[in-house]
Every structure is written in structure tokens, then in C-alpha cells.
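For reference, the chain that follows is the form predicted on its own, supplied as C-alpha cells.
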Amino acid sequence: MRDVKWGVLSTAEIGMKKVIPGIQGSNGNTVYAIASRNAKRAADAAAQAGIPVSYGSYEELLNDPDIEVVYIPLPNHMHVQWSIKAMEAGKHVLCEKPLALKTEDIDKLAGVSKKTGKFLAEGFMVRYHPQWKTAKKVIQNGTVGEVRAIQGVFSYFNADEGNIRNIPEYGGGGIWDIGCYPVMTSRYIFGEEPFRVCALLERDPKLRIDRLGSVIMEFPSGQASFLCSTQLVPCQRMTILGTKGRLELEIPFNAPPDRKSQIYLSRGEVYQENFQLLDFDVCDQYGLQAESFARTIRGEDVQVVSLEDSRKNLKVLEAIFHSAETGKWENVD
């Protein structure tokens, strides 16, 4: 079968850093195109990643008719706009989050799919690595016993005034950015959506992006929590806790592709050196999504992170705004 070919929509540093090479990398796909508003800045970013094709507009790639898939890395509030477009052009799209930035234009955004036949989907890439897969399968197995807890923590340092992260208008913000991430995995754990919120959050006053948020989401079966900020040390963890046992995860969310990543297990112990270690291959999580999606595309699989998910993670990060401006426990839905 013939290799996937994928054009790229900018140059944003996520896509010729992380991205690009993890498609590069995986099976049955290829970078044909890169694309960017500055045709030298496209033809260089080509040169620099061993892409054959560059173009000077984002309209040009779109009407390219060999490309199959439109990866767009664009900022976040152009995601919708650029989305639809690829769609209505004919290419399927890999997106990456937060897909949109309001409720409504997930729902237009899957009207569109829908109309034109074309897979959408959120770049989530975390879920295709293997210890989120295995952290899922010990849960069900019942090794931890009941979860009735998780706790996350992800936090760097950028405070560049210049940075599309620092943008308010462009949809910038340690909840957009990285807060999105420990919503997410901590639904996939519970395997239900949190009915009510409650966030803190502390704004940038010259920047007047969230900069460091403590949030608690209450689910069903018990409760998440997590703190992110854009302006602290550079740290990743996250810890689910059941009746029986806890899971670390060392590094949940930026998995490294040239060492392995590593689960601590306990059953009951309390110093690390006694946990059960499991460790995994390996492996790029941007490539393994890559290869869901082409095999999507292709009739044998079923996209991960689908839409009606992507609806709900974003119905959980605006009630956690809302429950910021109000200053109490707002409802999900």
C-alpha cells in the first residue's frame, strides 16, 4: 500500500521539531509539503527537514492534489478556520489542540466532517504512547484497586512577550497550552466525564495570559487534580491513586523518543527503590499517532481521539475559566 502524504500548514517550531520528524519516522506515511505565508521561510524549512515540496501560501498546499492528510500546527485560533478549509479542499486533518477554542466550533467543525467525508482529529499524541495504553489495562485489571484519586503537575518557563503562547487573543495560556493534557488523561483513567470544577488561576499582569492554575475536577468515581504554569521550573508527573496501589508516571505527557519511559507501580509501598518498575520501548508518540491516523484514512482503524471527545475535554477547560471568573464550583455541562 502506498505511503500517506502529508502536507504541513506553517512552520511553527511543534512541527519541525516534534512533529515532522515523528511522521517522518513512521510507518506508511510521508512529509510530502510544507507550507508557509513566506515562500524563502517554507523552501528553508523544507531544506532543513528533507521535505520535497514548499509553498509559499497556505492556499497553494491545500490545493496540492497529492496530498492526502493537512497537519496543521498553526496558532490556536486559527485552528478552526483552517480546518474547515483543508476539509472543504478534500484533505483529511490532524490538528493539533486545542482543536477549537469554543464549544460551538467543535460542532461545526464536525459538520463539516461530516458533509465533506473527511476524518478530523485532535493531536492528543499522549494517548498513542504505550504507557498511557498500560496505565488504562493495570486500572481495568484491578491491580490498583479502585482509582478514587489522581494528581498531575506540568509546568515550564516561557515568558516571552513575543511567544503565540503569551498572546491572550491568540488563545495563549497555561490551560490552553498544557492544562488540556491532565483533563484529558485523567478522563481516559476514570472512563467518565467530571461533573464539576473548581480553578484557580493566577494571570500575568503584564502578559494577561493564566500562568499558573490549580484546578480540582470532581468525577463519579473520585477526584483530579492538577496545577500547570507556564512561568515555574520545567516538571511533568502524574500520580493515580487507587484503594490497593499507585501509578507514577515520570513522564506523562512529553514521553522522550530516544530513551524509555517508565511507570512506577506500588501495591502499598511507600519508598520508591521497593515500587515494580515498568518501562517501555523506544518509541515516538507524534509517529505512532501518525500511523493510527494513516491506517484511519485507510479504512483499518478507528481514530483514538475522536471528536465527541475533543467536545468534551473542551466543555471541561471552559467551565474550569469560568469557575476562575466566578471564584466558584461550576458544572460541566
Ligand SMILES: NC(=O)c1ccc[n+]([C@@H]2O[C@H](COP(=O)([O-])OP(=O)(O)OC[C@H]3O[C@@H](n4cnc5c(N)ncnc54)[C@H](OP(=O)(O)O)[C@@H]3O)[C@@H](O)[C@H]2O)c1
Second form
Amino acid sequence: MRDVKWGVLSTAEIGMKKVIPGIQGSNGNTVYAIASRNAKRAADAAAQAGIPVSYGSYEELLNDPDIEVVYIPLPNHMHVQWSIKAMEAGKHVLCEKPLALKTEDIDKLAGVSKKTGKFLAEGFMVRYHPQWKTAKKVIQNGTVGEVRAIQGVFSYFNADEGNIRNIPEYGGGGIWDIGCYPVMTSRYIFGEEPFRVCALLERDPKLRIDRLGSVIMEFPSGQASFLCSTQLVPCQRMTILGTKGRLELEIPFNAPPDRKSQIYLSRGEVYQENFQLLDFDVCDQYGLQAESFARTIRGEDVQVVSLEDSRKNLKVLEAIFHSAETGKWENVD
Ligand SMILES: NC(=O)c1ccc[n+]([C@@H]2O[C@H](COP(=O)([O-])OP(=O)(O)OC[C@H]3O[C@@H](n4cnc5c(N)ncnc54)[C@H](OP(=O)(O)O)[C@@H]3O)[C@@H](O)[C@H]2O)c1
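Please show me the structure of the same protein in the form predicted together with the named molecule, now that we have looked at it in the form predicted on its own.
In what comes next, the whole complex appears, and the chain from above leads the way.
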């Protein structure tokens, strides 16, 4: 079967550094075009990444009939508008997280997807990595007993006032940028939705974005908590605790494409040298995401991150912001 031809909206860093190489290295996919608001920037990016076609506007790329899928790594506040334009132009869409900043917008997107018959998926690449699928299987096998608690950390340091993450009007801040991952993966592991959350968010006084957050989510089967920060030393870890054992994902979110990922399994041991190591062949989660998306549009697979899943994740994120404002537990309705 012929390759799926992708077009990329913008010369965003995540596209150039991770997602485009991931798509290019995957089976059945070609990155055929890239667009920028600036024609020279688009041409330079195309030359750098080995992409045959470049456009000096996003609209021109959407008008190219050869493109089947559009990948959107624009600033967060532009995701809804451009996903709609791309679907209305007849393209399937893989859009970066967070797909939207309000649940009503997911409903709007779902309506356009239905009307146009085009697939739309949020780019939660972690869900395609074998380490998360294995974590889920190990839990379903009962190896760690009953999962009752999940604890996560995700942090990095970026106080650059020009960065999209530090502009509140662009959907900046730690919860939108990285808090969405422990929420998504905790929901995935429990296989349930949290019914209430409690959150403490500290805002940068100058940038106004949330730069440090601590969140507790109460699920029917247990509790998940996480810390995320845009102004702390880089760190990421997810620990899943059951009644008999524990799983610890070493690099749960930015699993590297050039070295093995690892999960530590403890059946009660406390010293790391006694843990069982589950390791995974080198793989690129962005490439796996592209392959899965291509299979979905060809009707050979079901969409891994459905719009319903994205909507439920966003409901939790909204409740987190609500709780941070009221200082109280807030229900996830
Ligand atoms: N899944 C992941 O692992 C992952 C990792 C990082 C980021 N992300 C997501 O990817 C998206 C992009 O993040 P990034 O860090 O790569 O962003 P970035 O480097 O700042 O790129 C954003 C791009 O959007 C375009 N753009 C259009 N209007 C803009 C405006 N008003 N201000 C700034 N840029 C504008 C620019 O491209 P042109 O100038 O070429 O038009 C810019 O290069 C975000 O939604 C983020 O949440 C996902």
C-alpha cells in the first residue's frame, strides 16, 4: 500500500526534533510538506529535515490535495481552530496535546470530525510506547496485587518569557504542558475516571503561568498524586503501588528513541539492586504513534487515544484549575 503523506503545520521544535524524525523513521509514512508563517523558515526547515515541499502559510499546506494527514504542533490556544480548518480541508489530524483548553471545544471538534468523516487524535505519544502497555498488562496479571496508589513527578526548568509555555494567553503553564501526562497515564492504569481532585498551584508572579503544582486525584479504586513544575530540575518518574508489588517507570514520558526504556518491578523489595528489571527494545514512541494513526485511517486499527478519552482527560484538568482557585476538593463531573 502507498505511504500516508503527512503535512506539518509550523516549524515547532517538537516537530523538528522528535515527531518529524519519528514519522520519517516509521513504516508506511512520509513527511511530504511543512508550512510556516514565514516562507524562508519553511524552506530552511524542509531542507534541514529532508521534506520535499514547503509552504509559506498554513492555508497553502491545507490546500495541497496530496496531503492526507496534518500534524499540528502549534501553540496550545491554536489547536482547536487549526484542527477544524484541517478537517474541513479534508485532512485527518494528529494534533499535539492539549487538544483543547475547554471541554466544549472537544465537543465541537468531535462534531466536525463526524461531519467531515476525518479522524482527529490528540498526540499523547506515551500511550503508544510498549513500556506503558506492559505496565498495564503486568497490573492486569495481578503481579503487583491490587493497585491502590500512583505517584508521579514531571518537571523541567524553563523561565524564558518568550516561550509559548510561559504565555498564559497561549495556554501556557505546567498543568497544560506536562500535568496532562500523569493525569492521562493514571487514568489509563486505573482504567477508571477520578471523581474528585484537589490541587495546589503556584504561579510565577511575572509570567502568571502555573510553575509548580501538586495534585491529588481520587479514583474509585485508589488515589493518584503528582507534582509538576516548569521551574525545577528536570525529573520524571511514575510509581504504581499495589498491595503486593510496585512498578516504577524510569522515564515515563520522554522515553528516548536511542536507548532502552526500563521499568523496575519490586515484589516487596526495597533495595533497588533487588528489583526485577523489565526493559524494552529501543523504539521511537512518535514513530509508533504515526504508524498507529496511519493504520487507523486505513481502517486497520482502532484509535488509541479517542476523542472521548481526550474529553475525559480535559475534564480532570479543568477540575484541577477549579480546585486551585477555590482551595477545595472539586468534583470531576
Ligand atoms: N508530545 C510531546 O512530546 C510534546 C513535546 C513538546 C511540545 N509539545 C506540544 O507541541 C506544541 C508545540 O510546542 P513547541 O515547544 O514545539 O513549540 P514552539 O517550538 O514554540 O513552536 C510553535 C510553532 O508554532 C508556530 N506559531 C504560530 N503562531 C505562533 C505564535 N503566535 N507564537 C509562537 N509560535 C507560533 C511557529 O511556527 P512557524 O513560525 O513556523 O509558523 C512556532 O515554531 C505545543 O502544543 C506543546 O504542548 C508536545
